[in-house]
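What follows is one chain in structure tokens, specifically the form predicted on its own.
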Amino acid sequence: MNILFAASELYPLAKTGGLADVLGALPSALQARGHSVSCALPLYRHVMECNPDLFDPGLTLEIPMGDRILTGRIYQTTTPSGVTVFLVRRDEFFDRSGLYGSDLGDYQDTAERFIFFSKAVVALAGSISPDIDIIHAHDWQTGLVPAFARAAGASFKSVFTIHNLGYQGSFWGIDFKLCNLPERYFAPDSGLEHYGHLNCLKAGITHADQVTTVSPTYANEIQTPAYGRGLDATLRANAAKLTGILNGIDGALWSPATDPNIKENYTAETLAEGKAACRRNLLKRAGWPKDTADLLVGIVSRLDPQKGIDLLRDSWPELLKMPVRFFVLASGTPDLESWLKSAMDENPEKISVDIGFSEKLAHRFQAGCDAILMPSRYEPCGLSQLYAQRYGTLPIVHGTGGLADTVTDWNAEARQGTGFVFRPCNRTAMLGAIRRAIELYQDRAAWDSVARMAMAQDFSWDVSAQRTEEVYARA
């Protein structure tokens, strides 16, 4: 088949989050199985920075804005995989410091980007020989592609992927005058029209052939009023077209055995020296004892709700009495920020905090930790636990989404298990599950054990690219 991706993140051309590294290794997955694969990305400010010899094919679109026609031109280069990856140059709409906003919030003109954007891939579909079958959008961002296609009587089909519910790409109405669509687009059960906005997250799901989402458990989660954020009664009824495929991770970008970031590399025949060397780097990193017994728990997180690290801080007093070090490396909320930065400074032997984003930190907090926390509320996939267990580090997860899908309970009786998952989401369960993991620490043999099985489990984007092939058939 021939497959456009469009989004608008991949990795290593634009990333704030996991969908970047979906888009850096799925596309690349999918090429070495025998299809023939481009991306389609907007050409932001830090892209044209860090690639100055863009190839100019000479290809300029013309795309209706409302009462206005604005030009989009094309560049393209290759992902180190190959993957040809086209890209959408608006000045106005792109070059700037940040991809979505600034420190002040996201740009005011936001609706108007992204409709431009999914408009042009549309366009650019059109124009790729030879035709285009899929076309495969990706978040709010490109939600209206699926409903572009449609209208415009495309002749490819149309696959749209679900990477969190919570963020849906809700405007004012009066931004569907951009669409140039007709009227009988802006109703409820047009698919665009939710409660007098423009939803770009319903148009994919309703305008687009197959759907997905990035975890069979939160394939379900989100056709409930608990999780569906809304849009569960329109998911219900598209729920024969909807599928949940669980994400893979790199297994060359995040392999202990091959890991530049990592002070030792290891493999499941060297765990405990390969571990104990990168342990040791971090303990150095926070000026703790090299030679510390307590458990270190890792965390590599967004700070926002949805993340459940105020489950951290309201269990804080319980867990300065545990044998439990934490090294965090996360950023968001000013509260929560604030609150961890005191919490090293009044408890520096308990916790090290690195408030941002380090992709070679993450690395070494996956090499040099015993177990990674992740109590998220909801998680539609989650990569930090799937990286944790490549590299025999236990995650801590809430049973949600794609962590129940991929984190199985330790169970001292049948001795298997992956990690240790708690329910429900709240302090009582987590403390409780930390307590399970200390207790299963001391037994440093029985955890490498536990920490073996966790390496061995196939996080492969094959595995992944393989369940999109059929979803693409099924378009």
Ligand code: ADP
Given for the second form:
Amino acid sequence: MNILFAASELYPLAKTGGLADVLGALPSALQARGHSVSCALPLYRHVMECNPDLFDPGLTLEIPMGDRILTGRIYQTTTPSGVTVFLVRRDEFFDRSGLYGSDLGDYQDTAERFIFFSKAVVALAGSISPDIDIIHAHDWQTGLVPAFARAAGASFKSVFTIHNLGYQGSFWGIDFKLCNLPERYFAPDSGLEHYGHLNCLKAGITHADQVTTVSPTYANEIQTPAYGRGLDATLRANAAKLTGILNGIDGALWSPATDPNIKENYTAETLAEGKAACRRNLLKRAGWPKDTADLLVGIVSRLDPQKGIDLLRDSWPELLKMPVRFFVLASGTPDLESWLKSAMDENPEKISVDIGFSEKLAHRFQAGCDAILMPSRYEPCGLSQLYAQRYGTLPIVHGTGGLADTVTDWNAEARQGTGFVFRPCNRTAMLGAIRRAIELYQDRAAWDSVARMAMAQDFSWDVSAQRTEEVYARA
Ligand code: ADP
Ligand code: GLC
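Next up, the form predicted in complex with the ligand, please; the one we just looked at was the form predicted on its own.
Below is the whole assembly, all chains and molecules, this chain first.
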């Protein structure tokens, strides 16, 4: 099949979270299965700065936006894994310091930026030769792609993947004018309209030929009012075309045996020595010269209510008394950032905090910590717990969405499990799971054997690519 992916992030060009990792890996996994795959991404300033020698194929698209006609110029590059990426250039929208906004919040013209991008993707799809069969759009930023394709009478089919129902791209109804679609597209039950607003995610769910999300459990959860974020009825109505497919791991980037970012490479056989070296390196960096027998727990996360890091704050008095130390690499909501900094100021031997985004450090945390904590209130898939298991680092997770599908709770009697799963999502349950981890950690040989079981899990992209291919066939 000839497939065009469309998204607002793609590793290594533009990343704020797991969406980028998926776009960096799934297209090449499909390509390896014999398909012809390319991707479309906005040409952000950062991409331009890091890739001064972009190829210019001389293609300009004319995009109607309300009563204006805007041009978008296409540039091209290739990912390290050999996938062609089409970059849509319009400096008015994308030549900015952030992908979505600044410290002051989301950019004011968010609707315009991504309506423009989605239209450009559909126009681009029409100019690719040979004809594309499938356009695969991801998250709300490209949620309008299936509707634009349908309205244009496109010959290709569309697949839409929900990575996070928490972000819907919901804008004033007046922005519908920018779509240049017939009024009937904004009627109730038309897909684009939601309580008077333009809802890009709902548009994707309604108009795509097939819809996927990133884990089987999340596919079920989002059909309930508790997780549906107001779209559960829409999802139930479209359940026949909804499939949950787990994300995988890009083994070329995330493998302790070859990872260039970590102090010492290791395999399941050399786990103890390898992790000890990575741990020393992390302790040194934190300015903790003396190691202790404390469990080292890492957090690598966006700070957003989704991620439940406020539970750490609420449990802090208890955690201070437990044999556990924390390494946190995170950025996001200002109140949590400032709490984390003050926790480190008050107890510098207990918690080491890096506010910001560092790919290299994320790898070092995965290798050097004993466990990774993810108390997410909801988690469509989650990648950090997959990386953790690959690195023999045991995840401590709330049993929801993809976390429930990929971490097996340690059962001491059956001697089975790859991490610690707690429910419900509250501090008591989380502290219980951390206590159980600490208990197992007292017997280091037993801990290491669980870590080896975690490392043996197969989270390769190939299985997910095969499932995705089945969805394309259904479309
Ligand atoms: P989400 O996409 O909801 O943020 P995932 O677990 O799917 O959650 O993916 C998170 C990705 O972003 C992982 O690759 C993780 O390593 C990375 N990440 C999150 N926060 C940071 C950070 N502060 N610095 C570096 N990488 C981060
Ligand atoms: C979203 C979700 C996360 C998922 C990622 C990639 O950001 O929050 O759970 O792993 O997308 O699909």
